[in-house]
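Next comes just one chain, in structure tokens: the form predicted on its own.
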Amino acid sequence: MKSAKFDYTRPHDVRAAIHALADALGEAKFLAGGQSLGPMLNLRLTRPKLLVDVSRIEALRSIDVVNGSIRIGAAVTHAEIEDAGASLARNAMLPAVAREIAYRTIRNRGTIGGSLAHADPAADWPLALAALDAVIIVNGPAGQRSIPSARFMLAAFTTQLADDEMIEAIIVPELSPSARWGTYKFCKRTGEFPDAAAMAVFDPARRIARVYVGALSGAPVPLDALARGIAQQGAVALTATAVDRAIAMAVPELDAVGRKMHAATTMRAVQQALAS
């Protein structure tokens, strides 16, 4: 199939993009990489009257380190994060996560902001940014507001983003030299969305201990008690029984197979963090 007819505009700054969206009265969609929106348009799952192309807005295209945090523009691609190298040395988890997203051709076009706005439960960035305690900066007619990444996604394909708002940037804290992290996901085939995923971050200097599971029916879910136990006791707290209990309590709707897959990915992610 081909998409329904739509108009197209390519504003040169964030304010113009917001005005274009507002003027469309809920009938517009932002276009950045188009890796999710393109197929939805062709299948006519969405039929906007206007596409607002933000892929060349400079304010959305940079990665900057400011005051101990990393600011990533919403239109930065997965590949650009993967290739950032030295500029992300204080948070190497970011390029590591980007490197495992789908295939290089997808990473060349797909953007971090587009992934967050689309809010696919199996996507990598909602899970990783929740584990990293990132903040999502959104902008709209009323101005900017900040949303903790762990609360940004409300349910599958549903976020706190209002119809007249756009994601402008993601602020990710730099990790301390003593920080350890791990990420693991189970995919039937390389490059596909995972059936289970988990990420763990332990940064004693910043008093952070976070373990999250993803690829669920909705938003990523924290395993706070497990994370605290591991932070306090170390590897001795990482037992199969403790992980199974944490998964069962946090995600009770999982069947036996799903619980086993998520427990296994959680175990691998935490083991990776403790070994790093």
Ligand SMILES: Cc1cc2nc3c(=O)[nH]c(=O)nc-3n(C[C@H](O)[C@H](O)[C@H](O)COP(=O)(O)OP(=O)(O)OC[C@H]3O[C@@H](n4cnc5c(N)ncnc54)[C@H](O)[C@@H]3O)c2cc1C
Contents of the next structure:
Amino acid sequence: MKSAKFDYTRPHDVRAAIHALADALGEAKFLAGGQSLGPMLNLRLTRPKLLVDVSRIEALRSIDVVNGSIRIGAAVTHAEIEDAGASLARNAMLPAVAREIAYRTIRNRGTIGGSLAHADPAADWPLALAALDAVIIVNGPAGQRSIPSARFMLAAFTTQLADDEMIEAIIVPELSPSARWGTYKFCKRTGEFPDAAAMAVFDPARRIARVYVGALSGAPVPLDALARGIAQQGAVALTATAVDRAIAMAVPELDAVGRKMHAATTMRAVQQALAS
Amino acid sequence: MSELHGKPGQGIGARVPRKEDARHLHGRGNFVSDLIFPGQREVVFLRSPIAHGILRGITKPAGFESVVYARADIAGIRNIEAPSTLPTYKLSTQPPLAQGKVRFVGEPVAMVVAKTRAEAEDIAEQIQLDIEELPALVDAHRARLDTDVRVHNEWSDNLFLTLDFDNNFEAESKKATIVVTREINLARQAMVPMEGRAIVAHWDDRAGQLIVYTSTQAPHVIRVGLAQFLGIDEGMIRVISPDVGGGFGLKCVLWPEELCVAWLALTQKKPFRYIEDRREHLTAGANCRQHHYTVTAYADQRGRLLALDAQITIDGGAYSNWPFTIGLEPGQATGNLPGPYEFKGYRCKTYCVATNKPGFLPYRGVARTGVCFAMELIMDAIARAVDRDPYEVRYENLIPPQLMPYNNVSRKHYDSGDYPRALAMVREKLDYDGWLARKAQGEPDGRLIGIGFASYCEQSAHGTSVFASWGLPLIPGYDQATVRTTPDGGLEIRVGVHSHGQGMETTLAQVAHEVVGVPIERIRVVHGDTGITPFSTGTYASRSIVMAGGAVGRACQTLLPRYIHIGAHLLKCKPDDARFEKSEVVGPNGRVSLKEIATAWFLRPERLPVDVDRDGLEATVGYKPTVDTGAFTYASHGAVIAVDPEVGGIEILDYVIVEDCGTMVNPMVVEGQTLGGVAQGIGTAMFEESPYDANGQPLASTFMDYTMPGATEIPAIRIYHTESPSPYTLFGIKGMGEGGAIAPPAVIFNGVNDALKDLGVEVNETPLTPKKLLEAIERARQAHPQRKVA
Ligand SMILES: Cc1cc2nc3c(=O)[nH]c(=O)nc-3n(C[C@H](O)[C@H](O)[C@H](O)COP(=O)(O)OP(=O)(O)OC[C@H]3O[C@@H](n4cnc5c(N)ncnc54)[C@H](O)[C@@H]3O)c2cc1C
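Just the form predicted on its own so far, so send over the form predicted in complex with the ligand.
What follows is the whole complex; the chain from before opens it.
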């Protein structure tokens, strides 16, 4: 399959990119790593008249640490985050999550911004960034605004992003030295999107306790009561029954098999956090 | 690999690296898509979006009428029909572009020509199809009983074919004290070669020929087919099959797309090409493996099999292929189900049913992956029923070597081998006892360990009588090879088979080296071109190293006396006093090289004896084994499986193969073939599936939904060899190209069932996805609440 005909432009800054999109009156799309958009173009599931390539805009390409936060430009690739271990010492969960996305050839091109905008329910960043309490900076003709990542994704392939807005950066808080985290996903094959996924972050110094389940039919779902229980009582609160009940309540639409898979995955993510 | 030694030198048995590796590793292979002809046009097929319907009309987009073709526009092409002499067989008529009806999603309906593929797709999507939808036949069991809705209106039902076999079933089954029945299912699959189908055709004015480059396993057969269905002389066609990126059976039949593109070049005298894309392949190519079995085994108290009763249903799809016909699959299933086992009563009824899916094709292992899966699962089920070790039960049922050659219950003639020894070696190499001890201890991470075995034998290089019994319209006979001595004393070998990953550019050179002694660097194997190679039905059915290898060996042997005759003359001795030794003729008072002999024949004929053999230093010789019922390769596979019962994950901890393909021409090539086959078998076992919805819509049309195993899913496989030469073939060679793909589903499922035995879980349907595994565990939990289930 070959894509339907489109034009292509590669603006040099954010403002030009936003203009280019707005000028096309709804007929344009941003292109980042193309790892999700490429197949959709070729299958002719999407037919933009114009692609606005943001993958080389300098302002979207860096990772910076500023006042206890990490700012990741939207066009930073998964591979760059994977390899940024040193500058991400205060949030080692980020490279750990990046390393588990697909396989290296995909990570070399796929971007964190593209992943959030695409909002695949089984994707890693929406889940990780929700668990990490990140903030997403978006920009558009109406100006810049920030959206907490836990509320950014609304449903499968649906976000708070307006049609004319772009993701500019993701601000991730640094973890305290005592913070513990765990991630676990189950893929039927290496490099495949997962069948079940969960991530847990416990950062008592910042009064944070979060357990999130992903790879569902929609956005990742928090298991707040379970997370609080574990934060207060430690490992004793982590029983198979407690996890199963938490999943059943938070994601009632799961069938028995789905519940079991997600419960096991959640259990492993939290165990990993507690053991770290 | 396990045994790194091979025979020294470059002849039969030597572990020499493949000659073809250099070009492929450097990306310098030459595939159909690499060929560009001036003025070439791209062809795109508009395919039916509907599984079953009446095709009322096709509206071409305005302005593009001349580049859009429907059936009526290509009247010069005949419909594809593959007659068979099998009783009960019904002929299907496959138009090259749909006519009257559409019969599966993906069936070509119209053809579009443009400068680029993208432009052709732009035009194709504007074509309007008027299709009146009919109920789709998606389930083979239902289609078998349905006579109202029919895939082919002119038939009375939806049965391509029914086979009935009975050998002593009643009498033998009566003796049994144990009766075990299982239902076993294999999913539909696509073959997924790295290179899809690909065709470029152009007209050559100088040769007065239609030149068709196509990615095929059988260039000569494709030429026969093109001539037949285009209605022109074979001499007007030359088929060239360059590098081919995997065939697996997909590329041993004639495709409607080949006919259409060849017709364009023939009628317009310009170059046209069609390159299949992955989405087309996964939908229009979902054409293999889907078998359903109900198998009942009759055994004694110790698990000794006495009789077997089977009903096999094969989902044949919409059309029978040319030339193998759809009869091949049910024929092989019925005949091969008994496998390597010794028992005396067998009854089998096999239905091959037409449905609204792509027509079934013979995929690597042809039917045997299915029958091995069924037979080996039932073996383990028998063991469970008599409460014995599946290894022991399997071992005792295998045909013992003292009965070889053995005529089995389905009247196959097994030529040679020690089947139990292969299984015993797997047990030893796998350290079965060690794993049993570890299994008894339990795993600290909660995973459950199981060990699975499977044994099979693989009919290879079966010839005329066997294919005739399957009723084919085109039956293999003698395979020919031309061996030419070059004036500088090298060899050039021309064969009609095709090598596309089998390494025959190396192994056929090794066979020639064995006889003539010329270094393999100076032996060139030419294949894949009807213009310059002798006829062969091609590469399929694990036949080429036996058939073409035999022909090469015999052609070389034919040349030896001619070399000796000239050599003796040059040495001034009698031919009887000279002998041929390692590319030299040796006489009582000296030796003369093949180079000098060749120089004399080609360039300095004044040096030749007057009574020289006028046929010279080139020979075309035919070959087929003395007994043409096949040389049977056999193997046992064993694997240790860890099951994660909480998420349904499966890991293969160890995988051991002991195989015997008679005399090995090149152990490294044998191992490469086996590894590739096992990877495909793992795909069948755990990942690959072409599911359909109730309307016959394929649900896996990209790799997003069609899961292939990757490097990380293939364990480090250990392969060991024994060599039981075939008594019927030159050098005792047996074919082995398919075997690797046969056993993995059986081994893996037996391992999983062993791991989950205490939970009361038994799985028997491919592919074993995590979800299916968890569902089975959940069902067992509900059925046996008292058991301790994860
Ligand atoms: C085989 C394969 C396996 C994969 N496995 C995984 C996995 O395990 N886990 C996982 O998380 N992901 C996985 N992915 C997805 C991958 O992570 C992609 O990177 C991601 O989906 C999209 O990122 P991209 O940069 O390629 O975006 P693109 O494909 O270029 O764009 C995707 C969408 O986002 C929009 N977009 C891109 N950038 C911006 C921006 N800055 N602002 C607003 N909109 C924007 C585009 O317009 C488009 O709609 C896989 C992909 C493939 C092909």
